[in-house]
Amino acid sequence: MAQGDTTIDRTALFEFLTRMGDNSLILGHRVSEWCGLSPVLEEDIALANVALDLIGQTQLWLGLAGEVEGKGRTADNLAYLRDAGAFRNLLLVERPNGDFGQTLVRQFLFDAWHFEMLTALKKSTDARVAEIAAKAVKEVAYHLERSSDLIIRLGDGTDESRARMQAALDDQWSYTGEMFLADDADRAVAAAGIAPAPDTLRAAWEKVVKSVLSEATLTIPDGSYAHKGGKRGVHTEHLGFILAQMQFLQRAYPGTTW
């Protein structure tokens, strides 16, 4: 909540902050899986940097979430000691890396949303939220520029690269609808001026996405957006696999520090 503001339910604010933190945490971990495996050295370094940016943002969002919750949980506690059902990330970010095309399309679709969300959050009535957003949006602007460029280069590249990018887009597209759906927590933080209503981001997101995909000569799949769970605690087996890797050390040796 904003300094001195008692009108926003802490539970709703905590929910919103964990959603932001969980998105960057899970996607950051997914992207980090490319370390040492990328198709070229330049991409290996670039993807590692994107992952580091996202994990850094996670520290800020989940750190603030712990403060708002008031139960003594730190960012590390929230990242490493929650079970899958307590995570609130978008289902899109836990999707498997697949080939390089799958990873890039997932990143681009998220980057376009992430940039619009953070841009709006810079005007948050909560000074702490606005401060985090102002820092993070600079990093995400680079993420979006980079993923857009690669989408265009590979979409409008060889027959094989275009086919792979189109297949990835067809696979990932239906997971984007969740970005723009609202529940009680979303409505509460929007009413308090802390965060934008999710559906208000759709038009700007679509403008960016359609422009890039058109230049990439890729076709937006037929059909409306779909909602398949995710931030409301409905996940796939993919999240369990991610957490098994990410949380192993802390689960096996509780309280371990370096």
Given for the second form:
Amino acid sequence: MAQGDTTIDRTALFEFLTRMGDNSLILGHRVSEWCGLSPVLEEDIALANVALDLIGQTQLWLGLAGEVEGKGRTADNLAYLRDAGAFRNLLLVERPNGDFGQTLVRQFLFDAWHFEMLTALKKSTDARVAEIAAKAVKEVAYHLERSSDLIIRLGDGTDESRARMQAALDDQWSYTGEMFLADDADRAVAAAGIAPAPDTLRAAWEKVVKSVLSEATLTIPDGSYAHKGGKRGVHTEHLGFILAQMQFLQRAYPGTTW
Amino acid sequence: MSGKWPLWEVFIRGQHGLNHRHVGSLHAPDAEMAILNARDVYTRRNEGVSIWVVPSAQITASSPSEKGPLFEPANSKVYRHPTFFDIPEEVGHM
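Mind pulling up the form predicted together with its partner chain next to the form predicted alone we just looked at?
Expanding to the full complex; the earlier chain stays at the top.
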């Protein structure tokens, strides 16, 4: 990675920061939808903790994004007042919760990527990015430990739990490829040493994912087709429903606080 | 589902405390998950630096009906408290 290029295009940096923030915001919101509905009390609290961790990270990423953009937008403005086309999250994180197995598989596939990404970002040439990553990676190390554990237990569990986990994996696998695709913004922040090039994370991600899935006796689906679009604002229909729920209050009562 | 999971008693050593203290119980399929669940249920507000979990079934408790024979005899034995004895002046501060 090149050393700190201070002439880095602000648009590219803003783009990168909203991608990080939107991933944690949308997944955090999705996970929070389980609150009060989880299979057991212990799992309910654990999921709520994960959701809160992710939303806390969102405040940092989107806060910095607003600063970099320099138009006076706060993290709240970015979260609550953008339309779907301006969101930059991976399609994976907006996938519906489905059953508990689908939620867990989505979480695990994301956690494994998130952990590698944040670990690399700790060495970012941008000190603000490195600081956020250093704080977030501790939370995400725990998310990954927990989701890996559950994937193994439920994959290598009963016939029913195994079937549900395999179905969830088959369903979501084609949404993982987008994590490793690069566009101009990715290339610009990578060239400036601010973030790793997306495809450099793939080997480490695959290693973790393969080892956990094999211990869980689950089969990685064939095929390398990757759904993509989220990173440039082309989303599935699910994001609109998430935003309708998440943004309703600020849209209906602009500027309200409580 | 949690009806099939065993119950675990959770002990946490606080930030400054020397001993693990009983904080409550929870359900988990095994010891490792019990630790993770205990982390999420009982240490959300930075309460601890160490966690023990013990299967509740492994705890042998005194029976409430034996309260009398077990504890009452100690009531009348005030001399078992160190404050019962007068310390001679010469001994000074102990």
